[in-house]
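Here's a solo chain for you in structure tokens, the form predicted alone.
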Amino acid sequence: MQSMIKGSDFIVRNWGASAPGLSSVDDWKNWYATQRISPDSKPPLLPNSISKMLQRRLSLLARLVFHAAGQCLDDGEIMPVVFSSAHGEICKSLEMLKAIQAGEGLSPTAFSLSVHNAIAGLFSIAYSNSREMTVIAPGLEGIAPAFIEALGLLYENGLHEKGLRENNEVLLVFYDEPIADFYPVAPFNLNAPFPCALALKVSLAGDGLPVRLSRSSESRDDGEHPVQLLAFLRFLLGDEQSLTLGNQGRGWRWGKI
């Protein structure tokens, strides 16, 4: 399908996703057949074409995003990228804490990579990406931040004298993981029930699933991102024309073109 769409609306031109013993597109139907993970599944293996000294120093979150990520990409493709996480590698950063209050000394390593956009770095760094990379902590927003970013991104540099930009495409890359029992997850489903990355390659013309994003007026409380997250999958995954989202009267709508 070839279109060229205007406004809020927009193409989803691939998209991946990743979970400890979810890695291809069978897996992630099966999933939306059962809503069940194997608890002692493996983290997907990673291409070589990234180090083994870079990928030592990912996390199971790091690699899950790099996995999702990958399978939206061509060899050598790079383009602006928006990552969208509620918490980040807030459990890396929760290990720290225990480390001051035992005495122990911190190293400056650690703490690098347990910042918000630590696994963004290392992306630029894997993939060797210099193009615009934002990192977006939503809060109670959800997902919608990181798609009006990309859409931003777009018509940034998308938009010429006549009209719009061909390979003109962002790399969207959403991403969490349960946090310990340490943060209290009331009332606001802050917690998801498994780490997960889902990320989808956007444009606003070429092949692929032309999505419109718009306002809701409904009231609702959908969680906030790491369950809105898995909310999206199942709506790429199914055959559902809408999905509507929101929390504390903002509320975002994608219907399926």
The other form holds:
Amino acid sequence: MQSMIKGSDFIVRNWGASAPGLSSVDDWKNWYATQRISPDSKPPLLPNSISKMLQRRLSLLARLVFHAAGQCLDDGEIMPVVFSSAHGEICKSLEMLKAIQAGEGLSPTAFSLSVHNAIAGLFSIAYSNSREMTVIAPGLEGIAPAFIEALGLLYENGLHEKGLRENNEVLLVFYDEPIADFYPVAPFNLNAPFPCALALKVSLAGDGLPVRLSRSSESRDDGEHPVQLLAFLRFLLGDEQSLTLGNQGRGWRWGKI
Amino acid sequence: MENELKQLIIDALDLEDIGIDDIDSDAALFNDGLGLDSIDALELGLAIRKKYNVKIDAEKEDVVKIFSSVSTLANYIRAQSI
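Form predicted in complex with its partner chain structure, per the form predicted alone context:
In what comes next, the whole complex appears, and the chain from above leads the way.
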């Protein structure tokens, strides 16, 4: 669909997702049908273009992010990226807190990789991507703020380029892992059953899946970011024409147009 | 001590694909040599403090010289441990 687009419409040019044992689109279709994931699966292998010296710093979650994002990008392709994660590398933070409690010295590497924009930093180095990067911790709003940020970037960059060009694209990357039992999550619905990353390349023009984002005032309780991420993945894989996600009277609707 | 230090470097810095025979005692540890970076320097400093109880103070010592190779690092630790 090549027609001009309005306010909160965008095009999903392509997407990729990664979880332990689930990497190809066929894997995800199988997951969609069975909702099953094999428990002993290994983290995905990354291309050799990402140096071993950098790969040693990647946690499982970071590997999933790289793997999902890599499926959306051509070799050497760079663009602005919006990362979105409820908890980031919270498991690393917990390990450090335990080290402090035990009176041990704190690992500088672990500290540098525990901050919310740690994976974004590694990503920018690995892909030599010096474009705008934002890392969102969205809370109750779930996955929607990242889409709004991406739309803002697309329109801002579109203005400079005087129009809606196909090469005006933003990569959206959602990721989360189950948080440690140490943290009490009840009564909040914010834990997914497995670590997962979902990447979408979005634009205002060009081929792909056109989607309209709008507000929804329905009273809903759809869970937070880690749960919404999987709901959006099912929306991409399935035939449903719309997806509404919200909490406490604030929600958003994505419609295939 | 050189081999012990090499193993410490491999373990502390997650250099999974490297063995102690791959590290030349006199080769540069950072940048062009083994390819370690500034975070590795901090991590290695912590590992040395834990294992040898030797603290390398960046404000008082010539850290570039001390960290230049496995040999220089071993010499420094030996001198401090006496």
